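One chain follows as structure tokens, the form predicted alone.
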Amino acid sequence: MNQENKIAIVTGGASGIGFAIAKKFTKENIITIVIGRDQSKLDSAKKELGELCIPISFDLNDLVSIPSLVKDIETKYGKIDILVNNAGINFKKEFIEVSDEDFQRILHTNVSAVFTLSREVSKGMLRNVNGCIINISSMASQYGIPKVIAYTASKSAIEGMTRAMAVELSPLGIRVNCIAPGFIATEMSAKALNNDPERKNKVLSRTPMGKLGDPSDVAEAAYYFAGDAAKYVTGVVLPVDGGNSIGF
């Protein structure tokens, strides 16, 4: 580790898409702080990714503690160059059965935590007049998917926040972009699709490339946004979905 290394935060970086992003970043010599709640997954990520992976056990629902978390990271590592807001939870239930508590719980984790963390990290990025924020959205924000009303609302908010943040922060040196993954082959999607053959067939039939994506596909997009190749790109929502969002 030296001053040449960029410093990244990847929330939910111990599994699935977040882990793939952390793996790509560490491979490219980016010191990657992986934030998650499951200590065993964090330990496994550290073991696989090596010294450039810094696991931190933290519940992002604890909004009040986020400013001190960010301050501690900046004190220890000097700066934060990249923030990937990947952590999020899903909830599947018929629309009319979703309670107010269900709805607010999803919004709290998927929207409020992203807002608070982004706000606090941006303060340091503004001092350095440099930074990159990457939000992770979903196909649920691109078109209607049944039984995920709260998740859909949260990811639609993320895309709107991406544009609003980009307009306000980009003149000050911080680029803000978003990735909308399609159906990616992760442990979470396997549970959902393998137990519902009809849903899986529907997913594949409307995906022009005819297959699920790999987490590394999203990781490559994140690395592009994080690097100089995207130095004139901000406010973009990029589907990484095999054409699913435009499939028929």
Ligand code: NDP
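Same protein, different form: I have the form predicted alone, so give me the form predicted in complex with the named molecule.
No partner chains or extra molecules come along with it, only the chain itself.
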């Protein structure tokens, strides 16, 4: 590590889209702290990404421990330049079958953890008058998708929070943006689509580019938001979706 290295946190960075973001960041010399719960996934991410990847095993549902997690990282690495709130969970069930517990579980991980981690990381970014936060929403916040009520509520909240955070934090040096991925080939989308050919056909038929995206497509957008190329960009939601959000 040297003074030139930027420090990033990528939640859920050991798999899928988060892993692709961590791969891009480490390739670009950014020290990337990858947070997840599954130690074996963290170990293989570290093995593949090398010394600039710092895996941390942590359950983001443990909100009360987030402040000390952030303090520990700041003590060790001096600062946090970039936060990518990528970790998320999906839950597919018909609206009337979703229990209060199911609903709260999704909101807890996808919204409350994003709020608490962003608040804590922002404190240090404000001291440095520098920082960049990137949130990840979904097509579920662009149009109606059946059987994902809690996920839709959570991802719609993420887009609103992106704008609310951007107006408060941007005057103080922190840019906040959001990527709305379309359907990207990962474990999560495989679970949602592979046993549901009708849904998969619907996805592909309304995606003008006619295919699922690659996690690296989202990683390129995250790298853009994280860097100086986006120094006048804040509060936006960028679909990376092969046209899915505007498709017929």
